[in-house]
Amino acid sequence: MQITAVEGLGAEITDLDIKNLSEQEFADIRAAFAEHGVIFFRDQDTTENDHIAYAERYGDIKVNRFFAAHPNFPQIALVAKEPDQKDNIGGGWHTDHSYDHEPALGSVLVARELPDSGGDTMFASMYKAYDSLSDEMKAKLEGLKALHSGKHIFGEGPDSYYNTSDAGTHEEGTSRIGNSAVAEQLSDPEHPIVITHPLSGKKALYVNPAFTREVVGMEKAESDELLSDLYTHVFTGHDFHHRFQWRPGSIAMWDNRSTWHWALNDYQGQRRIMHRITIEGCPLDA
């Protein structure tokens, strides 16, 4: 097994089969994941059961309540775009599941069907984003929290995306979780703007343009300005960005606490099918 850091952020792990990992190999992979925030595998031949087994080595699987599930493997979310669709899933910088009170540890994405060209995924390091802030900005952020929500994207109530799509049902047509659980999960959490990462112990910036709504305790104008400054800092920090080019057999695993990602939508008229498993996380501390 060889672990090689890639430009910007992340590490590519080669010369191994994730279906047959020794305890030491898995420990080394887990350490690389904590250190780099995203890891990439090439030339893997995995079934859905292999995908599930690998993810379960990290923890319990978090079933996404908004995505359509694989018809035979409800642990796997289908991230799909058909040739006639214009919009894709995950377009724009974001962090998965920051709208949860216990944000997801990470996601394991497996390429199943790729377009002839396009469909890359961008990643950005929130470790490096924090480290490269000015001392003045770091001091300003100390102790601050931000409100996160998915309601403006997924909706709530009887006409929400959850209740009007296949994402809320099993293949038999029954709800994955009851209405009271939906309401509880859709309550908006507050997370520290700067977290101490639970695996690496490093500081990371924890806001994102998709799901962070406001800085707690600030007037809207001041909150909007601060968040805009932080987002601009990440948008322009190309020394901590990486563009991952998918190939058949590629797998990417990213840490939702220390990275952003963006699925590029540059393959109109082509099909792209990905399988995603998300792993349960824990509360975040400053």
Second form
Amino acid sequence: MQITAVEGLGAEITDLDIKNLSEQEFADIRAAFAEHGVIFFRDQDTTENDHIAYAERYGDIKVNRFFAAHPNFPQIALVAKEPDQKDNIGGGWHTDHSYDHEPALGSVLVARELPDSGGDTMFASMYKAYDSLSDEMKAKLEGLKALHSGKHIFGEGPDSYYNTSDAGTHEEGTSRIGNSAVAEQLSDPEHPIVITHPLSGKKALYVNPAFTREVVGMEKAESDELLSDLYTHVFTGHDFHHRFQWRPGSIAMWDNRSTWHWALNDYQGQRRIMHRITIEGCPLDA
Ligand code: OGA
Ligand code: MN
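Right, the form predicted on its own is done; let's see the coordinates for the form predicted in complex with N-oxalylglycine (OGA).
Next comes the full complex, this chain leading.
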């Protein structure tokens, strides 16, 4: 097995079969995941059950309450775009699940059907985003929290950002947990703007343009300006971006706490079908 850092962020891991990993190989992969934020596998021949078995090595599977599930495997969310759909899922910079009190650790995305060209995914490192802030900005962010929510996106029906035609009505995720857990999930959380990453112990910038609503305790205008400055810093931080080109058999596994991602929507008229499994995370501390 070979682990090679790629440009911007992330590591490509080759010469392995994720169906047959020794304990040592898995430990090395886990360490690479914590260090690099996103790992890429090529040429993997996996069934849905193999995908589930790999993901379960990291923790419990989280069923996304907004996404359509695979008809036979409720643990797998379908990240799909049909030829007649204009919008895609995740078509802007974001990180998944920051609207949860315990944001997901990460996701394992398997390519099942790809367009002839296009449909790459962009990633950005929130470790490097934080490290490259000015000392002044770092000092300003210390102790600050932000409010996150998914309601403005998932509550708005078929034309929402996520193009979830069943937004807010998909019961798969909520039916198996009690009402108080649902209420807890649906209330909007506050997270530190700079987190200490639970796996790596490194600091990461933890706000994103999709789900972060405001800086807690700050006037709206000042909060908007601060968030916009932070987003501009990431948008223009090309040296900590990576553009991943999918091929049949490709798998990407990203950490939601230390990366952003963005599904490019440049393949109109073609189908793209991805299978996503999301892994439970934990509360985030400064
Ligand atoms: C996601 C997502 C990116 C892609 O599954 O959360 O944003 O390239 N997917 O499909
Ligand atoms: Mn996403």
